[in-house]
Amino acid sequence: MQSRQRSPGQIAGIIAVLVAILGVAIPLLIAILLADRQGRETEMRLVSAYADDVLHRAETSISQGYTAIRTLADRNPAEPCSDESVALMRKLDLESSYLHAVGYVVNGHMVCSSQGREGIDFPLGPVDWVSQRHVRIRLNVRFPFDEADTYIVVERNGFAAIMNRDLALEATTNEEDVSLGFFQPINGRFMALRGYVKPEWVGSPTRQVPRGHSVRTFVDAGYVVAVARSNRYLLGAVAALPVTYMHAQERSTAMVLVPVGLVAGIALALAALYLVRRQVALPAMIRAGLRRQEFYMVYQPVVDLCTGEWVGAEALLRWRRANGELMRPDLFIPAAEDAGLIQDITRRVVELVTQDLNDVFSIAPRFHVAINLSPIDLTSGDVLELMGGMAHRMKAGPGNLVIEVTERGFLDRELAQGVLHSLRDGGVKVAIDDFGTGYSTLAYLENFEIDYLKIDKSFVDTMNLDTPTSQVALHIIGMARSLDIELIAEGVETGTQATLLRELGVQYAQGWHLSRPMAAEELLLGLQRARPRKLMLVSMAG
């Protein structure tokens, strides 16, 4: 049983359906992924802020404690419990928002403090650890005057600062089940803790944040966790929230993004359907346009930047459909290349130019006309016959005809070299169009016989701007000089650009500032006037 071959219309329909499905599915998937990512990032920023807040409070407590201890030791170390010392203790206590009291310790007993000397003597309990600076730290001290709370006592040289261990955990939070704590990074021991925290979050050397680095966030055991490390002290902080908060944030974000993604997907699908159907139908439209002679030419003069004279013109193909719609070349030229129609387009261009400008070289013998060839044209021997016939009918002399090829045309190096060599032997000059946007280098160009380099408009636009491409035009000019190749700048739209190009040694240019594209009749009339044109070069833009 023979299989039926699908028609172009059926293929277009299948492609359109697939594009429509993808057009809806992809934005929805992107919306879901964005919601997931944004929910995760929002939650991680939140726990990072909590960890930062705890660390800031702990650092401030430690800093105020160290400041108080140094001040007391410097002022009156010989009489630590004198009236003067106790008064100073009270002053330091009042000035320090994170300190509960300041005192003096002898043999593990608090003997005087900012609260006075009477009835103060009581044991503080064992030291939990001693820091590298010989600071003795007790983590679970309860005072007779406030047995409900637990305090941290930091002691050095007998002087001690007393801090409420939970004060650093009073971070501003909207979540009830947030876990907070600060710890000693060397041993991972917590100095204060509220809520559930796995010891592995801070105790493992592989999980600890290096000193001087930013907060590290991760998800573990159903929690979003942030661990911070102090730049000033051996101190770290941790904050954790259940992942249920993250999932809630993801759902909330998805409620906004998914409908937007759905609408965008439908719009994208409709646009894609239109473009696919049009793209599939475009080759048939091109064939019909060629039959109906809907294509026509306009010509943009190439101007001598020193004299203002027209020295040549680039032939530009245009397509106006029977319904009056103008089709852009950047749409139909690639479609013609993909459909194998580009050589038909080239033959039509040659026919039109030959008809339009049959007598141009009798009017202006040194004038040149440039036509654009595709990379496919350069791989076909037909182009030699085509250009030879064009030169014969137009009575063109050496240099009157120019072909413009993009750098893609040189990908088949050996074949392109042979075709270009034969064309130049026949008196046709060669220009590289849109130079700098493709593959060519100085070493690459040395292998080809080139007469002109055309500087792309994108580089002309940025010459006097501070952009990454602003120096490209200067490099192209230097390359052309080293190879003795003439330059044509494209897309010159301001007097400033024209002046700068001329000062840099660029010989020729084209663009709306110099002359717009025009019909053949207008071009011939301009040449027949036979009077020199003086270029209006101004020092300011456009």
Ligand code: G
Second form
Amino acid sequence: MQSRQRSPGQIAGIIAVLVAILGVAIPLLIAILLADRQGRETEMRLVSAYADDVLHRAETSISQGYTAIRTLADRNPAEPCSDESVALMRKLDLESSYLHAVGYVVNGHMVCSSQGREGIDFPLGPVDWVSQRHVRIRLNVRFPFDEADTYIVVERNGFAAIMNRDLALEATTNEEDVSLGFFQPINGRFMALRGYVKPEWVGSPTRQVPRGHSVRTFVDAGYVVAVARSNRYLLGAVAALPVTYMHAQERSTAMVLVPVGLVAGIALALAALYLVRRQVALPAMIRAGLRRQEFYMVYQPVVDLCTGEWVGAEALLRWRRANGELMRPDLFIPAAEDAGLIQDITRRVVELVTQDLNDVFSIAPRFHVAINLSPIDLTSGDVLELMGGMAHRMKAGPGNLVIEVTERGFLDRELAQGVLHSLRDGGVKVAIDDFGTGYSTLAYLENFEIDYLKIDKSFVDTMNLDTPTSQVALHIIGMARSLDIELIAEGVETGTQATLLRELGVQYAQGWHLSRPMAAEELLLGLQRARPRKLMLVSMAG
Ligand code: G
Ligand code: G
Ligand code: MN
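Show the form predicted in complex with the named molecule, please, because up to now only the form predicted alone has appeared in this conversation.
Following is the full complex, with the preceding chain placed first.
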């Protein structure tokens, strides 16, 4: 018995722990993965925006350079260094945000520029590349007046535009971790570059980067990389960020979440385990409780709604454990049923009630005492003997003892029918408890010998409300009347409910409004006061 009880409990325990751990770990993992993915996506978008921006700035600066040298060539081919021409150079320079200067070149020497005519006659150095439109491009020009910066010079027919090489990059971002550059797609050669860039990222980009100002992003060598390609010029731009750059934030959040989640998971698992253990241990606890006499009874009066008189009482089992904890019957009765202990409990209940109310019927001869039976009690003949002994010792007459069974008790129809018949033969009356909450059809009522229907509290609660179940109480009342069964309403908590029930013809009721469950002494004391108990509500309602 013990091992049969324990192994499902252990399995349940393991399952509970697993569920608790998975319940924490899976959402946590998903959260981390999502954060990771989101971080990666954010990083890709950022890198892509950088590449796009660099490309755009490089395009603008090239466009400004080309426009300047075209305009100069159109206006002043004959006297490129005239006052008029230098004035135009100044104007173009001022209008163009990316141009450092505009000038005229003879034999590789700048002879005049937007910055004047003096002291600028020096060599620009070799041409790096000549474009299809005969633009001569120098990528690495240094001027004596500015040691720090490097310039790009584009020149055609002697007219030249000078651009700060790194301006496009610096204008995009000065963030140190970000690698930026723009390059010539034909040869992968960089015109400007800052930070680490792997040559393969831009190598043979005619194949890698689709035309049309599109951006390609990918992850390589620990970097998130974006390569953009111009559709106006032979120009590409690249931006790269170390993969972890954006993740630091999410990582640290995750690092906090993981231990917190694990602690929560373990706490949850332990709580589940505790409950499971306790459930597993319940049968042993019940046995010990029976041995140690930890069970006792309280009695809730059944009241006549017309006279206020106590016509009976329901015996309700209570269990106060040695540690002072009060265990609810809702909890331990099902466990006792499962563990095969319910008949021991019923026997104890009968014992207790017999002791508590031994001479109740000499005080109140028409009083009834109801005890709750489990469906299992109805499956054996023991209950007949038990109730017979009880009736004998309490000198109970017909109708003094009542048993309450729920509809579950009628599942084994024939067996229940036989037991109930014998009980009624012995003068014990039968009440159906929690009526209306069961799953059986109401038709069986006609086949059973039943004395009382107890209308479940849930229907009493909704009776005077406009809810789908508010009609159920009415149906039960009508049915009981047609079958000549007496009604006891349960859980009456307000005077309104009591009045309504009385008006509907329900004769008896239990509930906190009428009386709470009480100790046997209190019940006996109440009964000894000979005069019938008048309820406030009854006297008021007249
Ligand atoms: O009054 P209380 O909260 O204790 O009732 C809770 C539930 O336990 C009710 O459904 C009631 O029928 C059931 N119950 C109370 N006492 C007994 C008892 O002695 N035997 C059985 N089988 N059930 C009981
Ligand atoms: O299922 P059964 O009818 O045996 O259960 C009776 C239960 O109802 C007991 O737990 C008892 O303490 C409880 N009870 C009795 N009167 C009231 C009441 O007016 N309101 C509520 N909420 N519970 C009640
Ligand atoms: Mn009951």
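What we label the rigid core is the largest C-alpha set whose atoms superpose within 1.5 Å from one form to the other. Positions refer to the first chain, counted from 1. Please read all numbers here as calculations on a predicted model, not as lab measurements.
After superposing the rigid core, the Cα of Phe190 is displaced by 2 Å or more between these two forms.
Taking 2 Å as the criterion, Arg45 counts as shifted between these two forms: its C-alpha moves by at least this amount when the rigid core is aligned. Fitting the two forms on the rigid core leaves the C-alpha of Asp356 displaced by under 2 angstroms between these two forms.
On the core-superposed pair, the CA position of Val106 changes by 66.1 Å between these two forms.
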